[in-house]
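To begin, one chain is listed below as structure tokens, in the form predicted alone.
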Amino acid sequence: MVQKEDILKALSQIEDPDLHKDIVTLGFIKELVIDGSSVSFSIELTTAGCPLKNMFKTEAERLVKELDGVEKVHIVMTARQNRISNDSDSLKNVKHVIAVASAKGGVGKSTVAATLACEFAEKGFKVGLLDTDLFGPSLPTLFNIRESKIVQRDNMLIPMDYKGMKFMSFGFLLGDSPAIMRGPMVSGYIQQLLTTVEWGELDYLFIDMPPGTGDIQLTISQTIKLDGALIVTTRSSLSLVDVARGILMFEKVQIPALGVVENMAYFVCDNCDKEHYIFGEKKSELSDRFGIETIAHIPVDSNRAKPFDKYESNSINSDLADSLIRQVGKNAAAATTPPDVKLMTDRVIITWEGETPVEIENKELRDSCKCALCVDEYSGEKTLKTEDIPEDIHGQEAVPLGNYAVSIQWSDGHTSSIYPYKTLKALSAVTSDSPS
């Protein structure tokens, strides 16, 4: 009869491509039972609806059936309950809360948030969409909602039910009137939207954040707990400068960045089917600059200008939703242990637990910055001049960004340097290999 060790050894050949470990080491295999020639077990994934589940199930069944003495294999796919804990009655039955954000306006953030809500609903999830832009609410226009039926019950606002999704926007309450208010009033209205809406049971609540890094963003991050933030940007230099600010803001309030969506990245020519990049040819992935993954490149397409009451799914939007699901699971499963970063007068020393410290001279590290102020986005050419960097340059503050990068503020006043950990290790390797 087949033994438990044989089954686990076979299953250890399956690697999770996001976590880079096999499913046995990750503890995915549960309730393993051997009954003669029949084997049953469950595979517990990091998040419900993971697009890898069919692949895991098919491969696990094949590997176990190949073992001598096994005739039947029964596999149950389950998911961990990674529910975040929000204390308010409004969100107590909401499993995941994700902010869709951009530090720069006009990059299509609200359209991406609406796309995600529709795609997740099509995949069978219970979805809510909260529009928190008080001064320019987008949700009513995006979904062509002329009349909203928002009612109040027991001091709670009842969100609008739209094709199985739940919507709430300040635009439903305000209508076409302009929002004229100052800081304290803004914070009060935002807290009301966050804590007095009766969402009920939801798998995912998407929060369409207003652009910027001001009072509203801070109020949201301090009022409720978020699984993370998805950052939407274009590749223009103006947008990329603000991406760095957005990442830093979320990390300082302990909200992980789940990934970047590069919107309006290119358009496809009708005649030649060539991809034309609007902001210059793509020189590198944004992950090389910011450390976090770029989970989608969305093209300019006239179909994206249609109201969402006529929404139709497509492969790009479906892949965007699948990628976000995987990022949520990856973030929930991955232990984040930031490295120790020491800022010295002549160098920076980065130490990961159990690894040899990485040492890079200050001037070299400052010279390698790839932010939009130091590299021309259109040409990819470096604009920072090495000779302009002070010889006594040194770091004044270092902020570890989750498990992907570190931000350093320099003594020359430069504050937008973000160094992915893989970049730091590569720089250190080059330095150590250079002749002294």
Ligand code: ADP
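If you're wondering where the values come from, they're calculated on a predicted model, not measured in any experiment. Basically, rigid core = biggest C-alpha set you can superpose within 1.5 Å across the two forms. Residue numbers count along the first chain shown, from 1. Compared with the form predicted together with the named molecule:
Once you line up the core between the two forms, the Cα of residue 46 stays within less than 2 Å of where it was. A displacement of 2 angstroms or greater separates the C-alpha positions of residue 363 between the two forms, with the rigid core held in common. After superposition on the rigid core, the Cα of residue 418 moves by 2 Å or more between the two forms.
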The other form holds:
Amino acid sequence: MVQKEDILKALSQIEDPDLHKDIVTLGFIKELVIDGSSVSFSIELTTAGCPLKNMFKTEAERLVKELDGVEKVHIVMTARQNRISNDSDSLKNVKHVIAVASAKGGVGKSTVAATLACEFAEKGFKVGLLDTDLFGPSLPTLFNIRESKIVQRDNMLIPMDYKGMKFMSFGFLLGDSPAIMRGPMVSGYIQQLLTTVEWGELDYLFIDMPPGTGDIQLTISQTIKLDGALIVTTRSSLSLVDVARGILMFEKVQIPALGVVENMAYFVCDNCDKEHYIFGEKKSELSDRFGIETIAHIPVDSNRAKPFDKYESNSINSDLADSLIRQVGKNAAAATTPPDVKLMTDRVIITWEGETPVEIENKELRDSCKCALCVDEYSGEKTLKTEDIPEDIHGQEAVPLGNYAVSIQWSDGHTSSIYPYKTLKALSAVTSDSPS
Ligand code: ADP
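I have the form predicted alone already, so could you send the form predicted together with the named molecule?
Full assembly next; the chain just shown is listed first.
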């Protein structure tokens, strides 16, 4: 009879392309039962509806069936419950909450949030969309909703059912009347909206955040547990300084950045299929400098400015949704184990769980800062002069940023250094290879 070890060995040949580890090491295989020549088990992925689901299943089935003594293989695909529900009752059956945010207004954040809601619904997920912009609610306009159908039951607000999706917006409550509110009132309203809407069972709730990172964002992050924020930006307003500031601000209010969507990045003209990148080609600078990935480039397209009541899926939107699901999964898998970062007088020691500590000299690490103050934003040339770095430079505070980077505040007063973990690994490899 086939043994458990043989099955696990076979399955360990499957690597998760996002997490770069095999699915056995990642603990995805559950409830393995061998009954004569029949084998059954479940593969528990990190996020609901992972686009890699079918690939894992087909591959696992093939590998286990190849083993001697196996005739039947039964695999159940499941997803981990990631959110530890410390939320109010209104969100207790919501699997993922994703904030759609931007550093500035007018970059297409609400359009992207609406696109995500429609696209996820197309893919068969139970979806909710919460518009938290008190001063300019956009959900009613985006979906051409003239009449809201919000009802109250037992002190709870029942969201509007829109083609199977659940919608809630201040616009439904305020109507056309302008919102004249001061700080504490705003926080109170937001809290109420987050805790008294009966969402019921949802796979994904998208929160369309107001632009920037102020009181409202803070209230949201303190009231509910988010999976993270998707940051929407445009190339024209994509100043690295702003994006870096945005990432740091979200992290400070404990919202990890899941990725960046670059909206209105290019256009495709009528007479050719070429993608014209108006503000410069796709660049990987966000990933290189801050460890955060650009998960989608979206074209300028007049169809995208039309109301969503006649939404039609397309490959760009479908890929955007798939990339986001994968980012959520990656984030959930890695979020529990950020490395330990020790700041010493002469060096920084970084230890990833189960790995040998790596060391980088303070001066070298400070010198390799890629922030917009140390590297020219447009030319990519280093502006920081090595000789200007004090010999006794040392880190004063290290703050882990989600699962992708650490921010270090230096003794020379420099506070905008963000070091992607992959950069730290590369730097430490160079350090340990070089003769001492
Ligand atoms: P924000 O929420 O960031 O303030 P909106 O989503 O309201 O921005 O978008 C601002 C304007 O740009 C809207 O008129 C919207 O229809 C339009 N828009 C957004 N994305 C695109 C796009 N990719 N192509 C064309 N128009 C767009």
